[in-house]
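Here's a solo chain for you in structure tokens, the form predicted on its own.
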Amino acid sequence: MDTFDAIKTRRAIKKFDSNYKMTPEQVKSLMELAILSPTSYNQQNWRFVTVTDHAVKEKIHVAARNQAQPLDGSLVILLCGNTNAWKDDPMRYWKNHPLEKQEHVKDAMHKKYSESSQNRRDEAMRSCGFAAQTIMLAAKQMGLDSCPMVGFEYDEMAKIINLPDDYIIVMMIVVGKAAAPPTERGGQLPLDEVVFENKFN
């Protein structure tokens, strides 16, 4: 599928075919594409919890306020941010580059994140946002459908996936086959209301 077509046809699916099951190879391919998503300083601070086990999906379904998507979709992906990735053996993020480059990036990350929990959180949110779009467009290319979700109880979800203390849950994406076509788009705002040339009017 053409990239433009994937962007135009990607929709948040509410009803999934509960009989459709992704193969392990499909899941692996999707996640191999997800980790090509950009992150600041290449710190790769997203972490993904992939769920196909029905018993776990049932718990997620309850944590998601009994919404059907996690239960009926084939794959549930919890996108989490590691807020301490900046100091987790940071030289490895630039292992293919000279030591001077590695040291420069390490120092820059320390300066930006060591004293600012807000910067660490913001970076995790940005990184997971990039990865989420990659996942949804890659799924569309694979002939699959998706639904991004934030409507769930975060503390309950954290317990289900055994979330480490220095991680945050950013969002959840359900992937599978649509059981029904999406409703018509709600309506996009005109470009002149959301795009400004050079500066705000």
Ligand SMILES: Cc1cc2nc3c(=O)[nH]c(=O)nc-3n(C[C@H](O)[C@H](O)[C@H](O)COP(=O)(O)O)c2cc1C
Second form
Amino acid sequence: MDTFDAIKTRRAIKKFDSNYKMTPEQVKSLMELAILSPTSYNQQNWRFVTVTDHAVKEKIHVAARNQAQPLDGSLVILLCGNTNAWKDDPMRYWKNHPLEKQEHVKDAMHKKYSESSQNRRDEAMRSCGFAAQTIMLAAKQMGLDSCPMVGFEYDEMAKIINLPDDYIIVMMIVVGKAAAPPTERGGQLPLDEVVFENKFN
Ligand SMILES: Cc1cc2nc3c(=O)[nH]c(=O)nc-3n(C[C@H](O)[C@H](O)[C@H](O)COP(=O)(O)O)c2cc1C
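Switch from the form predicted on its own, shown above, to the form predicted in complex with the named molecule and output its structure.
So here's everything in the complex, that chain up top.
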């Protein structure tokens, strides 16, 4: 599928076909694409929990205030940020480059993140945002549909997935086959309300 078509046809699906099951190979392909998403300093601070087990999906469905998607969709992905990625053996993020580069990145990340929980959190949000769009567009290319979701009880979800300390759940994405077409788009704002040339007015 053409990239423009994937962008235009990706929609937040509310009704998934509960009989459709992705193969483990499809799940793996999707995650191999997800980890090509960009991260600042290539710190790869996303962590993904992929759920296909029906019993776990049932719990997630309840935590998601009984929304249907996690139960009916084939795959539920919890996109989480590791806020300690900056200090988690950081030289390996540039292992294909000379030692000098690895050390430069390690020092730069220490400076940016060691004293600022806000910077650590912001980076988790940014990185997972990029990964989310990668997953949703890749799913389209694979003939699949998706729904990004944050409508869930955070603490309940953290317990279900056994979220480690210093990790943040950023969002959930359900992937599967749509059972019904999406409703008409809510309505995009006009370009001249959201795009500014050179500076804000
Ligand atoms: C961060 C985020 C959280 C969302 N949470 C939910 C959700 O909990 N349940 C749901 O049905 N849709 C959810 N959506 C889908 C949005 O409602 C949808 O993306 C938006 O209305 C635009 O529609 P479109 O994605 O079909 O273009 C979420 C979308 C985003 C980006």
